[in-house]
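Here you get one chain, nothing else, as structure tokens; it is the form predicted on its own.
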Amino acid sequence: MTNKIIEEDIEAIAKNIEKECRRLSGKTLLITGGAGFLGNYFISVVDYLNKNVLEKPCRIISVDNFITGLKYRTKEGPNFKAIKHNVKDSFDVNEKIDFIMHAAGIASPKFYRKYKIETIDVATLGTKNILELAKEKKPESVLFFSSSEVYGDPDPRFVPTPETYVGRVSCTGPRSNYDESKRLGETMCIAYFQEHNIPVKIVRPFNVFGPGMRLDDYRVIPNFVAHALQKKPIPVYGTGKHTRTFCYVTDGITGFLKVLLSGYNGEIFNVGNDSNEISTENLAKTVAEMFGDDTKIEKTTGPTDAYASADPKRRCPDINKIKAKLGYAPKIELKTGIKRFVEWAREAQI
């Protein structure tokens, strides 16, 4: 049974894209990484649209190898097919594909330091396989999930960071297998757009969080909440002075779908929330307040080298482009999002 918080989220996303979603009626959507945090939301949203909005159902085909994905929330049926496969290996689908979302990836530093080569493979070989499939199937739209990590540790003069900023990234540092493979994935997308007219768009998510995230993946909000739930001190890695902005999942998924269903081929969009930039130390205090006065905070070292000197000092998006071109407007404030995440985690008893 779906969690109440997630059900509310799904309805909110469907309402946010009520105009754009009509393009999905009677179409087939292929998604990679469908068993992951974001993938499950996409599938749930389409399932909701099929039952409540669309004239004809949208068929979903999900491809996932479960290296970090957990399980699907949606049951297989006439409109949902799940394929277990590693996208680094080529594959074919014997039916028409109208939309493609390449959301497979290993985004947590804990896991991309553990699976170094696999992380590179999914963002490079996997992306090439998806683009080759698109060349064959000629879909209406392809969406590549890049990352705000392509900006590296931005020069303070370029924070908030616009899509035009070229990045300050190490090609050999602790985060390089993730950062640089995403950058190459973007390069391939633009090359296929220019040479083969593949209708690809690129999104760069900024710290999207919400129910369904693995609490053991060490990304900051689930990590803080997981420790607080277990009545352990909340761990702040390093100085605690590094800052981030966070985007609740309903705003993130809304932005991604607006880009997928737009006509802005060959373009890149930041997706995130440009308000509430907060230090990790103050974020820990915000989470601690939700669990009571006996919740402690401790400064410590991170589980891998990617959390030490390689951790970007600031991460805040300039989202003027997606606001102007697609009418995107984040609605959920940080504290509201964290409260929803905590409520989900308590109810799910994870």
Ligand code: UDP
Contents of the next structure:
Amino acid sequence: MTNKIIEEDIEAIAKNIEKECRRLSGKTLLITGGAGFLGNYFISVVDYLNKNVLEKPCRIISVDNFITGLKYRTKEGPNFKAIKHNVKDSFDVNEKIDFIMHAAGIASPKFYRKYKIETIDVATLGTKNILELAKEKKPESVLFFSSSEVYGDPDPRFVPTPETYVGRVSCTGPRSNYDESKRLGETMCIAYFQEHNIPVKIVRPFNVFGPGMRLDDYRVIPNFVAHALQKKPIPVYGTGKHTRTFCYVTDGITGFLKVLLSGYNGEIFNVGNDSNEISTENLAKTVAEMFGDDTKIEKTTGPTDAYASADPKRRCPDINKIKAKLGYAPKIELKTGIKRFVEWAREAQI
Ligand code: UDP
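Please give the other form, namely the form predicted in complex with the named molecule, since only the form predicted on its own has been shown so far.
Below: every chain and molecule of the assembly, starting with the one above.
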């Protein structure tokens, strides 16, 4: 099951990684979290490459326990195998593996506060299991999905935030189970790179959004759009002055694949869009404008302790490293991305 917007996105991503993707020909890629928003995009991209670009198909094995993932868009077949398993528990795969992406995680503040321990487990025990598997399988490349949350609530002097910023993070506060476990996940990757030469790379995504996110994900864009679609007021938490930058999924996936298919072992890359830092208040106005005059905006408090005082005040990436080393350049403007999301959401309405 797919839709026009997602099909166009997949084609756009395939074009963006035309050169790099040849390395996937005839290979096997293991992905964790394949049933999630990003995971489904990766699987669709590989499916498209198999049908249109690669000489020999790339086989995908996905491991997901469906704690927040909903379902796969791609049907199982000779080139796609789905395993239901929680990566916090070790597992073995009875075949060669050439690439690994550890994309499993619980990224929405609403859900990582609901599943506090599971969130820690997948980023730490899950990461350890993946790195151990990599020790055994000796893949060409491993990618760990960290988060821009490793920077915590950055000192404004370090916004836009470069990879070298060490962060301002509470180890016990309301976001700590997510932030600190991602930080430890990164630490593990670097230790395995240094001790066992695992060719692991780390990406730190900055608010990647797009079609295929759950409309009940509670993160800001799906939540604003879900409310507007249901003709409920758009909920702006707190003052509405906090800012984020938003990276449309085609730009996000392009960045992640560029890093996976690069030779930058043991290195870290921010992936995001640095050109659209916007306050939540103005984001609400932007969404409201797309739905017409009767759409209301309401100031309210967030549903969990991850908002209010723990809510980072500004978030914007410095993406000079990935631009310079991998020729990355985000293309999709915020309004275009939101329009695509709305068009998809109207169709996907649950
Ligand atoms: N936010 C909001 N209304 C919502 C959801 C989120 O005002 O319905 C705000 C939230 O307080 C934060 C920003 O939007 O300042 C981004 O929140 P999100 O949950 O998307 O992820 P975060 O970037 O905080 O991890």
